[in-house]
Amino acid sequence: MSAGAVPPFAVVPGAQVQRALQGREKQVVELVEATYRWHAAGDSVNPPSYFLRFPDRPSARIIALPASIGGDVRVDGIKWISSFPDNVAAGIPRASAVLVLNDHDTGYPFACLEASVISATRTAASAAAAADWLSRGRRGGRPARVGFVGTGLIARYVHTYLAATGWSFDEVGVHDLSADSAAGFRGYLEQSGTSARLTVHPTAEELIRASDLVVFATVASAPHVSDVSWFDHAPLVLHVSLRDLAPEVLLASTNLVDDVEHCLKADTSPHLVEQRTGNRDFLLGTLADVMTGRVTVPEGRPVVFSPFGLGVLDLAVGKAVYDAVAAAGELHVVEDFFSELRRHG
């Protein structure tokens, strides 16, 4: 977009978002990895997320994630994402979201995209990248037994991205407090074509002990896993939902995050450890530190990756979606969205 020109404003609905991302899992993971590198190099602005909470609905929240990313993307914007867990009982998804993209040169918003799919995609791509980088050089190779604690949309996307980026498993374990959710996720796995042995575990303990790669994708608001002995076999843990593990578990593990300042807020499990110990010594570093060789993951301990989820990832994936839809000539442009364009009328 040329400097000084007001860009046309487009709306990108969810169906277009899904078509633009389908089959591009490897490219999206590469984009997420590149975004982590740009962020670590300081080529981004990613202020704290802002939480809108409700006294009459304590389990619900809406979060604003403003951000700006440079690199090859060069776009500003904000994700506005709600989490209403009670939706699940009503038969609709927990999360809904929009992403607004702003022109880097003029600041004008030029697109509004359905973003629950974008959010799930960047979360899954981040998890797949972490699983790859944190298992490199691991004694015994890549984990062959994966277990999912929580079986909603995020778990499905994480499995999809693992499978699409070359992971195969001998065993896939499933645990959810809802038997219907666990059964539904098992049905998805059966339809995915996996040859893995599928097991629905009655307890989180049984699943964790039976898994070398554990994915937490729950809506837990406080730690519910505190027994360190469950992790004696030193699994790799993708702690996507951030609040499942008690401080005792993290203190007995090697810990990595996506961004230190962001992750140690809002009573996440790493934040609880900082509050208890008064320091951040329990953190080895960030995923970008591993990717660039600044830190090396040691053997013999559980490895826990706790990603807070950065707005710059949503921007990078959202801009890629916008570019794909524009290249296909399928943008839904809202004519005359900006009408007051003369300073003095």
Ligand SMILES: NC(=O)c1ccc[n+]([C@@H]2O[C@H](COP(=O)([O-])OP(=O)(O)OC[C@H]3O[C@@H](n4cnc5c(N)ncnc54)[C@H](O)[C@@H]3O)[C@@H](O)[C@H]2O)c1
Contents of the next structure:
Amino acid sequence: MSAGAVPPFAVVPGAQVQRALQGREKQVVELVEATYRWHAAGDSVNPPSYFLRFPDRPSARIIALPASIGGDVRVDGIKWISSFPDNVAAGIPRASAVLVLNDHDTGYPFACLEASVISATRTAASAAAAADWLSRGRRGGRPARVGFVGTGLIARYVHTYLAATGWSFDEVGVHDLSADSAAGFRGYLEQSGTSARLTVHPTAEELIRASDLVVFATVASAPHVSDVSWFDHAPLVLHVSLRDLAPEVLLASTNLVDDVEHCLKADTSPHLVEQRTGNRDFLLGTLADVMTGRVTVPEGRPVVFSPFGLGVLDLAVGKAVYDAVAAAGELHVVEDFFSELRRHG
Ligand SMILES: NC(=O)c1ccc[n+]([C@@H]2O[C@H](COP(=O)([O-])OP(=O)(O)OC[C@H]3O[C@@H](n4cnc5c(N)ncnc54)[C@H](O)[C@@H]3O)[C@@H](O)[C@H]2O)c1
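Shown: the form predicted on its own; wanted: the form predicted together with this ligand:
Entire complex below, previous chain first.
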């Protein structure tokens, strides 16, 4: 869009977002990888997320993720995502979100997209990219035994993304504090047509010991896994929920993050390690460092990837959704959304 022209404003509902992303898992992973590279090269602006919390609802929060991404995408915007854990007991999803895209040249917002699906998608694509890059050259090849600790929406998206990007498993383990969640995830796995053997583990310990790829997608607010010996077999750990692992576990592992400044905040497990040790020596680097060959992941230790979740990823995936809906001629434009367009009336 050129400077001087006010872009039309469109609303993109969740069903359109899902249709636009359906079956495009490989392209989305490639886009997320490209976005990590642009971000690492400095072609982005990604300030700290802002956490809005409420004294009367201590478990709830709404997070603002403003960002700007360059590369082939060139868009600014913000994701505004709520987490209300009590929703789950009421039978509705915990998280809900919108993404606003702003035009690069005029700054005008030109789209508001349903973003819970975009957020889950970019998180799963980032996890699939990390699983791929961090298992390259690994002794014994790609892990064939995966285990999910916490089996809500994000776990389902991560499994879908792994399966769609070429992973196949002999065994899938499941552990959740909620038997309903574990059973629901098991039902999803059975419907997904997997040939893997499915096991619901009564404890996190049993699941971790039985898995070479471990995905944490809980809503734990403080570490609940601290026994380093559970990781003696050096699994690859996707620590998506960020606060499950005690400092001891991270200190016995090779640690990678998506962005160092972002991840060492908000009492994430890596942040707890920094608070305890007073330094960042425990970090090997970022996923982009691995992708560009700046660092090499050593053999023989657990590898833990803790992704804070970057607003630039939401923008990149959101813009791809917008472009697909626009190309199909299906944008729901809100006519005259901006009405005061002459400076002096
Ligand atoms: N890093 C990122 O980029 C990113 C992005 C999106 C979501 N997340 C995080 O992913 C997590 C999962 O999100 P979701 O939408 O799937 O949530 P969800 O509420 O749908 O599912 C979470 C599940 O974890 C289970 N659980 C809670 N504590 C547990 C524990 N100690 N052990 C085992 N299971 C436990 C719950 O019973 C529930 O089934 C959240 O913490 C969210 O903040 C991270």
